[in-house]
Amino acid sequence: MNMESLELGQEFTVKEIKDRENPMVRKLYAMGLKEGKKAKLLLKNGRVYLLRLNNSRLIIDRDLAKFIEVS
């Protein structure tokens, strides 16, 4: 499943990150959002997306949430 299937106050899992050799995608692993963490999708506006992650907020935009499959 990817973020874009998520509803709002959805906690998942990511699952795999793809393209890791992406400059954007490892930016992903050093703000850590890694596989295996679970996070929670707090809002969804356009092509933003603000996810809850342990105590961090994240805000990412569509392009890069595309490299993120979830479960």
Given for the second form:
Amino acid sequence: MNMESLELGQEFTVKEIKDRENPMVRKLYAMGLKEGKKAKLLLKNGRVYLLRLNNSRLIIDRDLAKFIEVS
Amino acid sequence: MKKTIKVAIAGNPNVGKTTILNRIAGTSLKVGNWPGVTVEKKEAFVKFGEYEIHFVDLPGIYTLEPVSEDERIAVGFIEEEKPDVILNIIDTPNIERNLLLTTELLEFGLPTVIVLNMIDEANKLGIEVDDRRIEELLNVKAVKTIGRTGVGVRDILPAVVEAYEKNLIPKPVIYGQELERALDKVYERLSAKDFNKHQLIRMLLEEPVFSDIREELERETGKKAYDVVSDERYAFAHGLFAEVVKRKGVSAKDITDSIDRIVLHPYLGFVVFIGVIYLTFKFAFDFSSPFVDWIDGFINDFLAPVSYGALKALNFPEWFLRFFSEAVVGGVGFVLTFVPLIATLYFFITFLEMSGYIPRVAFLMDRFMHRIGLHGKSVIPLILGFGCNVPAIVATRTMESTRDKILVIMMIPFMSCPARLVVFAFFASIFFKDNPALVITFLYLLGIAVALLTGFLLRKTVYKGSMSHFVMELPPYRMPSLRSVITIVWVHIKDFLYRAGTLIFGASIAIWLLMNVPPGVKNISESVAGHVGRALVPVFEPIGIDNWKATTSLIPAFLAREIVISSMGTIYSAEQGSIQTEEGEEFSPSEALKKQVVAFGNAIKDAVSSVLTLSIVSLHVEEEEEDNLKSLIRKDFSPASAMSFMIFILIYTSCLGTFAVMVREIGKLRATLFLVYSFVSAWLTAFVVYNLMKLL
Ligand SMILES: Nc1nc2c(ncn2[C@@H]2O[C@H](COP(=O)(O)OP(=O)(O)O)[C@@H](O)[C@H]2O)c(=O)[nH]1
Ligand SMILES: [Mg+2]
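Mind pulling up the form predicted in complex with its partner chain next to the form predicted on its own we just looked at?
Starting with the chain above, the whole complex follows.
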């Protein structure tokens, strides 16, 4: 499913990230968000999401989140 | 002759690279708790044993595939400048992710020292890393540190020297068979043989001549060549992680998440934001204002008369005495009185930067910024603009899209900086005694409004295009240490004092000279300065600034806005005549000194007690004691024209430093067009407000 359907505080696993050519997606990868990773949706604010990934927190925008398939 | 070791400090953003360098080298480079503090490479030299070690602090990077400009600077340095040693700093709590960059750095085959920083935070999370195992596996040196307190930092220099002396080349990074085979084929075809793995991979991925090898690799693996490389790197990093981490810890709920639930709340977050801004300014004003008054008294009632007396006793010529009281005391001294205001404001801005609050504003503000086609990250340089426009403009290098960068650079100069605040505080205390805080708030908001409008207009005309993505890491909250905050504040104060001694002093001298040519002019309005100022009056008359003293002050103010104040100080003190000891009056230095000491004690008392109230109490100037200078200036302005003057100073980019950095970042043409634009919008806004105020 898409990240949009996640609830606040919900844990999820990244199933697939599309468009690996996209430099911003590559950056996301380097920041540690990649297939198989567990993360948690902490907060939403309009277009932006705050995720918790291991001991780091990432902000990503909704358009970018659309590339991410979760379960 | 000492031998030099060139050391590149590389690591993810916000892992403590600069903190550690400051510890090692005793520098005071800027540290902050958010990604993107260091955007240029910064250098420091340290002598150690028989070596001179040349450290280069690089902007933080997550990977060696750069997207934004600060990242390109870091990667470019490692690729092209061939450091002798790589100092790879790791945020231990996030070691899993950090090891990806480590893997990429190991590909260079250069002696490497790995610093496991933030051991304190790792311990709290129950994470334990085996540094000896890292050394063994990779043939590197590994050191554990707590950058903030300095624990372990001492071991870094010996490790660097050892890695250099023993030429500790890391064990080669070995990837999967298919990739290694492809790299071997690339290597075989090259005539020169001195390539490292990083270069080979780059050639494999990019060079057209190797497209056959690339295609073969893609056929064998069923993946894009780029994906093969990146998957292999991740796999290596992950293997390393599994080998060296003894305890992974538990990701317990921490305080940051609890704070964030309020601070980043879509509605509550704004209440907090406004509260933070209000308190910052309240404290900055109230705490500083007793000291501003004290310095004013100290200069005018003590320093000036004492040195004036001394100069007189030493038989300095009359013109020099005048120069001293007008240009030095009236001009430079005037500006110096504002040092406490600047210091306290920087104290709070720095505190916010170091606490980790600033990047949170980016998250909060995204909702508004995206209406003008920018995402929340662009708020960070804009907020930094309140500290000083110059570093704020440089900070746009973290932005991934050039369009966003240009847009934000054209908004930053409208963010009001402390130099402008000095001008506002001065005028507001003369012309808006009843509510100076309100006037200053209005001016700050006006600046923000002009910035947003500018962004909006540019977006609708020149810089259309779609929005770029927003990805950013949020650091945990960290309590800044007083020492580190004060170090940074001191850097800003030194900078201000330096400007006072150079630019501002120079401008005061120039103005003073122009007021005194042709030699022997009786009335300064007949001097060259007077003529130049009067020639400009027609331009400014429609916005209510119709006297030559004000217009003359605006010219040198292009160097820096505070100069408006020092120039006015010079001009008005000249008009007023010597401000020092009137004839006949007895001046006793020891008495005066005693008074100053008492006054200083009172200033501390007032500052502390004012902080305990909730409203802004300073700036409500006591009616009685207004010195002559202020009353002279009062004669030349009305509240409406004073407001118009402040607006002009606010909006017009009257700052050489800002202009210069704009030229560097966006080119001369755009910077010059922007300057014209800022002049025109300053004039128009001032015109509207001036006429509205006259109607009321
Ligand atoms: N708790 C903790 N904080 C640290 C340590 N080292 C640095 N910091 C903080 O981490 C933040 C980022 O530091 P900075 O040197 O600017 O990181 P850089 O971006 O890598 O240059 C600052 O708030 C530092 O005070 C450490 O060992 N422990
Ligand atoms: Mg740094």
